[in-house]
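Only one chain is given next, in structure tokens, and it is the form predicted on its own.
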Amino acid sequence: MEKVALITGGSRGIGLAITNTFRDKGYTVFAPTRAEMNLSDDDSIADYCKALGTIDVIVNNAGINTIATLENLQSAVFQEMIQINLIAPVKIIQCLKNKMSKTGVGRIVNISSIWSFVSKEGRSGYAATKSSVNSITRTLALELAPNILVNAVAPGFVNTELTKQNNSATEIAKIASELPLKRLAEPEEIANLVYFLASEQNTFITGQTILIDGGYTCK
């Protein structure tokens, strides 16, 4: 049969690199647009949720990063990275948990970042939020084992639209310099992490977050 997989953040990037890697192997891909699933929205995430039949993958992908410095944090800018990035996946498998129960087995992979081991200036709320992520995977693995397996990955700095739009060329070469593997990743490159965690290849890897950094936090 052919398997089912919810992907978040899906249009672009590294999650429109995980979408196609999942539609290339078969699998039917759900990823739902903002107007189609607002991860403000509680109600919003349980309509959508409640709407699909049953599931075998979860990517708990979209997330937002708002840079500002501790005296610029506003209260309202951290509740909105705390709701996107940490909330809603939490939300969305408690909703579909018991869907994904139904298949026999299940994989769940959320979307971490190298800032929740490292960090810098103006990462304080991007990285809490990012930080929780690994905690709440890690006793997920162990509420919802031995049926579904729960997994982070944590990417580094990686070649997307984004990242270009952040940083000229000159912050891009740079930062690729002081890699040890002199680069940036290709999206299709973390795609292929998630695409393993959340396949049948990986049965015995759970409560894990995954460095995906081409060996920066090893400095």
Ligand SMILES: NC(=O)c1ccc[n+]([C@@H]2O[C@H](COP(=O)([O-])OP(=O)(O)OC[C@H]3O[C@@H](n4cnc5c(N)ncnc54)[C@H](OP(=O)(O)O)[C@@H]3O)[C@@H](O)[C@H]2O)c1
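Next up, the form predicted together with the named molecule, please; the one we just looked at was the form predicted on its own.
What follows is just the one chain, with no partners and no other molecules.
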């Protein structure tokens, strides 16, 4: 039977690569636009998820990263990051867990970040949300075992709009030169890891956050 995946934030960047990878592998993919499921709005999340049928895979990919040092971190900005990066994935899982396959092949992959392991100035709000994603991944792996495996993927610097928005071209060139692998990841490389964790090839990994960062956090 054709498998079904829900992928958030599929319009561009890493989410688009994940969407394309699952479609190439024969999955039916639901990748709602913001107009179809606005992650800022719990009612919109509930309405969209209730209308879905059986789901085999959820990839909570959508995320926002507003950089602000402590003195500039406004509550509304912090709360929006908590809502999109943390609360929305939990709401989606709450709504869909009973629709996920009960045959032992349900898979959830949450997209985290290197900034949940290491930090950088201006990332306190974002890093807090992504660390919490890792934590929730562990707890839900326990709560949803044994039928659903829950993991997180923590990318380093990826060649996306988000990276270009938060770093100048000069900064990106410097970052690449300092990475052990001397380049940023391409979104497809992240998508391949997500696909593995969500596939039947993954039979025993659950509750883990897998770094994919070209060696950045080894230094």
